[in-house]
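Listed next as structure tokens is one chain, alone, in the form predicted in complex with arginine.
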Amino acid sequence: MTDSMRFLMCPPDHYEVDYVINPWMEGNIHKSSRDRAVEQWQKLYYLLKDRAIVDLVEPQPGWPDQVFTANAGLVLGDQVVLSRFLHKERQGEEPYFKRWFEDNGYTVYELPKELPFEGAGDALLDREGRWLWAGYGFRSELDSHAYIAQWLDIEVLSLRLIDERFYHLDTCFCPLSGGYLLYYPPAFDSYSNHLIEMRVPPEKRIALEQVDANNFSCNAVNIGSVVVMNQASDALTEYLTEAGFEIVETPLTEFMKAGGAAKCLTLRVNEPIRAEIHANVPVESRTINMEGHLLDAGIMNRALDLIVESGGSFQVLNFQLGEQRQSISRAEVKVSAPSPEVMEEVMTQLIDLGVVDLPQESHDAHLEPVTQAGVAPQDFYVTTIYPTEVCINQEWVRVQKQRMDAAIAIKETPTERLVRCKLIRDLEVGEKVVVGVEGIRTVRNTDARERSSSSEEFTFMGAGVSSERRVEIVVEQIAWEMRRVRDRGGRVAVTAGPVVIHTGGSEHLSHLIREGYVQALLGGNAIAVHDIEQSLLGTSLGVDMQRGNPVHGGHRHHLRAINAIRGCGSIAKAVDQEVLTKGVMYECVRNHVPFSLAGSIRDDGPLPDTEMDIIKAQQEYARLVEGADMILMLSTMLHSIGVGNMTPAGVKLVCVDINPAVVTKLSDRGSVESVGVVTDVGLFLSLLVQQLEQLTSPYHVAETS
């Protein structure tokens, strides 16, 4: 077996540290000695020649890193995926390596331009040939793994590198015979470490200390039981000897100045293809279908990222790229996971991305009966904001009352079948609930152009705090949208916090209600209390709203306001009795705009209208939000999140808060329809009213022109 190994090397005739493309090269430009380099290289060459066959590729002037043949490409059987170097400093090596492979009878695969992948430097076969470990993060792009998986028909386990010094996988990772693995865990992110731990049993994992990692001990050539490396600490030598290996040290310090050692200087060119022997770890796999603007919309990237980050791996079975920009791409991807739990996690997230489990044929969703009211079967599928379909009796059925964090409940009556989202507390005995992830799909708008144009229009979150001019533009757009909603008889719901009153927004919000722009108001006890305090006493939490300073004894004002309303019996009655004659709550009553006030532990009073039973309040909120076209969330994280949870995708959300963190939290639902505005809410409302006033109804325009 030993003598059948074959390596490719490149004599160091033109080797030099000429530029800096990794941290090892820093400070080493022209610092290596040619003579010593030749001597070290030859030592390695003869060491390997004693134990294997070594082929040579002709060194080319001007390409000083060509000695590192590990980066020529990735070989499996008689196929090779040619490297696409990230840095232009090495791109010139590509044609020479390509010619060598072609001359030696290999089938050469070439990655798309602009998709970096640096060969066996970043891709290492499990020594039993069970799978390929592939690194990404510095030199190779994760996307390249999809091509490799497809071309070489092999399972790929992607590992994310996070330490710049270990920029290639082979600088910190070395699979050895007998299932052993020499590696440096801190060079990988936590998912990758998890993945390694799931595949390699603890007794086979040899984690290096920093000294050995810095001496490039991972950058080793393994031939049978021999491991050739630059240097090994006593501890490492002892450990490896114990495991049955023989360490052969050979100094490669001149090459370390360029960031490479034994493994980098060689490329195994006769990697045998082994039949799929499965690891001692059970691997589950499933085939999924993806369709849409997979590349432009970044879906492919996100899907693969997600599989890898959750601890799975993938193999691309089929990938049809859309011919034209506007045509759709299709991909069939085999997802593998080391355990059913990981698979479930991966699938749940993929479903959110709009990916369909199993191509063509429909697989019925698993249903389990509710056996205890208000309790879902274990393993129930938790819903998202996206339109969802479930497969029942070979038919895809749209789920009603879409919302997030619910269960999908199926209720059969002699006349109909109801399939809808229900909170667990509302589940009834006799209903069935969808469990697991099979037979579920979400319908996502994957049109790339639509996505990017609408997010461009509305997304200005990127910059964090939006500039004043940006706020104006966005308010203009929101005003335009609100006008259209009103003119077509649509619904806008508003959630508002007490800050609306403190910042002087009361008159503007009142105006919106009066003018028919608001169809429901949702908030807590506080917004109503402060609004009423201002209407009755001219202060908000004791602060004079005209002059902006606290008034004497003002801290009792809000209790006076509550007391007055309690005396009347309700807010509506206070309006009837002409106790309350202006303000937000007054306008709601006068204009028949329904409102719901949800109570909380900190409420004073409360007002008679405040619903202190939270379950009832949630139901009331849900009722008022239903069918909304737009929701204005004004400076209340609590009530806005509550509302966000019950709102399906497709409803425009406008979140306004002075705190960028709140805005990000609220508008980050992954849906394009949310807009975040970081600004003072009083100012926002005044701008909004101004804009609405300036807008001429589109019907008027039509009439006059």
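Show the form predicted on its own, please, the one above being the form predicted in complex with arginine.
Since only the chain itself is given, any partners or molecules it might have are not part of what comes next.
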């Protein structure tokens, strides 16, 4: 017997699966055998008693899970942090465990009542006593870790659990003597796995396969070189044996029906203290506020879900619900994260939602100089599509030229201060760049709910993908908005791929340009080539557009079209020389609609108008998109994504493609004024022209009078 080890257990006199509070309990209510459970518990009890001291706490009727003493609390030396159970089904155990600890001379610490923490089920000491691994995500809250670190004066490493089957840390994580670790990596998020790998060398990490994880091989009791567990595969047994451990298997299947095994049934109550180890917890907390239609616009739920999904935790400190439908609500929320890196990621995403830090004594943005042209400082803030403000010298300043995936550059002169979004490649020495997330906020309309119900707005837009809804209805609303934009002198930009030509959409897009619905055309070399091929030779990719049949020698037609334009010197000159007399590019030239053709490595020719310098092409795209009220993205994935990235919020986006993945990609930008339509682009353009012709407007009347 090892006198230095002491465990607390509770006889299973009242054990039963009476309810469901974890996935293992599902389907097992009242299906556990009391006799078999007693037999299995006693085998474990005597196995441990042969090797350590085992104390017993008296079981209480009505609390069937009291048998799982690992959840009684967390012990270090003569101190214990008492558990605060998440579920009411276990909360009644707390006073009985508290009495046992007090009767046995422990100093008991109690967490706030609304802060869940489930003891050694979610807090496991490194067997060398160097630090405490603490889990959170299902039963324990991250904010409890700061209390534990302070009370027990130990470094706490926070691990986030993401698989509901492994709801407690001890179900998927088992520190062993000698610095070894038995664990199941898929139970943790990427940050936690990285933290584990940083602290435990690879030769000491024993990653379980799923079969062993499902058998609760991690839910083991380690006494010196002995590891007691429910079951181990041959491979795991061999590995542990080679590492110097003795595996002792004892079936605990009756307790697995409730989601526990050997470790859950025990609590070590004499964990030694290392005097040289002191508190250190990287948990960071910040307080933010949210303002707007938090409930009916879904902002509150999205923000709280985002915090948890990003690896953080939250506490709602204050919530003021708007009294009337038009009233705004306000919330004050404490956000916690296990590290500065995770906190910055959480805060970045909250900023994207329009959530900002509460005012502090100083909340100016952190600025660092650009020391090398085209290179941003480390940890620079990456912009989004939403209007952004930066706090400089205690004053909020609007960022100009808003776009996503850029840096915020500040350039000061004796007469002005320029604050604008700039691509990394365009940064100049002498400018300063915002780093981190302090002093940044995005501006979101709090009346978005009212706008979405207004007949004067783009009402069908909901950042969704429209595949099942009737395309005709969507097209009717798009046509209405395009007519409205044109009549007030607004701008519609179109980015289009060659599929527009292949599907018979050329005549319809030409009509839109001719009738003043398009103010800029963006595309690649291909759309212009195939449009010109059709105009000159009646084919697209060598296929007769009237009959739908390949033409003999037609595979050369696109080269003949390129050659013809190159002979003229440009598309505009081909129109002037009456070589090109119809089509999309012809209408652009005749109606003074600017276009930009961005080249690529696969382009034939290319046309003399195609810009083969991709940097210059991007700059021209950005120039033509600036000030647009609406953008039609027609069957061109790369060009659509590129245009979307340089477009700020507030611009109405319509992405049309037969491939749902393309429209989903654009919808994922998060703009509330975007929609994806999954349909044939030729059909879409045909329906759009039909709808526009059915509309009347002052523009049309003035034109014909």
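Keep in mind it's a predicted model, so treat the numbers as computed, not measured. Positions refer to the first chain, counted from 1. Basically, rigid core = biggest C-alpha set you can superpose within 1.5 Å across the two forms.
With the core held fixed, the Cα of Trp480 is displaced between the two forms by less than 2 Å. The two forms, fitted on the rigid core, differ between the two forms by 2 Å or more at the CA of Leu44. Comparing the forms between the two forms on their rigid core, the Cα displacement of Met25 reaches 2 Å or more. Relative to the superposed rigid core, Phe166 shifts its CA by 7.9 Å between the two forms.
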